[in-house]
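Next up is one chain by itself, shown in structure tokens, the form predicted alone.
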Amino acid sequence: MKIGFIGVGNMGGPMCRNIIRNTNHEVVVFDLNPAALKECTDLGASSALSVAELAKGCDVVITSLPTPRIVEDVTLGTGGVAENARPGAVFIDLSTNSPATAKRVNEGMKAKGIPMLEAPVSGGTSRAKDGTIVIMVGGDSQTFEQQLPLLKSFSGEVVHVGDIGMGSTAKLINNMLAFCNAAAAAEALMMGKRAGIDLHKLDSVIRNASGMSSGYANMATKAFKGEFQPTFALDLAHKDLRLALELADDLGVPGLIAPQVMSLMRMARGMGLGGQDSSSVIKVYEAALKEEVRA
């Protein structure tokens, strides 16, 4: 197959590079930076000028862009995916979206006869590297089993939760909990600093005891060491964060601890801290008491 790749950056870029080394298919891909585009092509991708020629010519055309707005002028846009892809292409989009837009990018590509896939994925970039990131896939099983291998070849696991929106669902949800926690780590560990106990022996006890998690993985290594460069950067977060706070809002679901997190996330933000690390709202406590938590 011929495959179309748009967005090959910070997350875009490792996957594509595992579906050019791990399998046969032609990859073409097109990115507005030319570093990132060299990245690939040097391991043997070629490049189209523009997001209309890439989709006129491929089997499946892939996004894994930043926004959900970047997503709708890319797929529906004059020059887009749906305008110059051929019937019977399929679409699969591994952004961050909010389940509404995945649907209306759903109803702009059936109208052309386009089959689309939802697929976020989860991991960051580390994970996305080494081939073991989770993807949770929306859109109908027929299409998804068809294009299951390509899936597989640049992940860990790939799980089909449902129709289209669902798989924006899911990892609204699975990124809103894994923030609450970041942010629970940001001030246990203060806590902790204040208290004078040896922050390696508390580390030591949590990462063996119940209080784990990615979030606090995350967030305990990069304040020992107060290095902050993003993995998964702050601005995105607070993008993840505030589409999962607008889908708890349809649903009509009380928010009593994330929207707490929105509010630490906006001060870190405020602090001028959106391009580092997510983790870097421990700052916020860290500039409040005037006490930095490193081990």
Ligand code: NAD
The other form holds:
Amino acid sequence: MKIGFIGVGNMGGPMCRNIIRNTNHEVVVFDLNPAALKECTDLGASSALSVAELAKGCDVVITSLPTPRIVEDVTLGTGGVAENARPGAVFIDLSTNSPATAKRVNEGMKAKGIPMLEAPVSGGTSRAKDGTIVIMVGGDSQTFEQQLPLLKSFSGEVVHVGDIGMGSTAKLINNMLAFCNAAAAAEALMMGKRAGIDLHKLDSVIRNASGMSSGYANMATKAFKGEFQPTFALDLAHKDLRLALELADDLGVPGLIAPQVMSLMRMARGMGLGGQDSSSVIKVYEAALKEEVRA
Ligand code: NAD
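Switching from the form predicted alone: structure of the form predicted together with the ligand?
Full assembly next; the chain just shown is listed first.
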């Protein structure tokens, strides 16, 4: 098969390269960033000059793009996937979107005879690289079964959650929980710092005790090293939490904890940290208390 991959950044790049490494499919890539493209063409992919050129020649078109607006532009806009892919080609979106966007894009694709799976992913760049990323899929069973071998070629766990919209729903709920854990971890680590406890010993306790979560582990690793270059940008995390809060409102579920985390992210973005890693929310505590959690 010929696979087209649009958006080969922090997440799309390693997932695309795993398809190249682990399958015999021919892979074509498109991205606005030439450096991101090169990492894939160096491994054997060819590159297209536009979304339209890529979509015209592929059996499956995959996207991993930053925001719902960009996903809609690239799929339903002029020169986009719906306009150019052949009927019968399959579209798979790995980006984190709202369920409403996934449904809108699906309608546009359906009108052109293009079956779609929404397939957001979780596990961060390290698991995207080692091919153990979790994929939560919304879409019809037939398309899911047909595309399962391709999805498994870059994932450790593929879960068919339900119809279109349910993949995004699972993803937003998961991320809301992860961001709450990460924010609590930032607060906990600042308490440890203020208490004067050996932070590595505190870390050993938490990693083996009930406070452990992947949100904690990621926060501690990045804060201790002071490494905040983005593997998952704060701007993207803020987008995800905004979508999760909208979903909670749509469902009539009163948010108590997640809106507090949203305020923390807003403070961090107000400090100019939107382009840094999402773990940089700890800098709000560090700025307030004038000390850093490094160890
Ligand atoms: P990223 O910014 O690193 O990568 C996005 C890529 O899309 C970039 O290379 C960019 O140049 C490209 N791009 C943007 N607009 C484009 C366009 N119009 N046409 C072609 N290419 C375009 O972002 P990322 O961290 O890889 O995230 C991608 C998606 O995955 C997002 O929806 C994000 O929420 C989600 N996600 C990210 C993580 C993570 O840990 N980074 C984890 C799970 C899910």
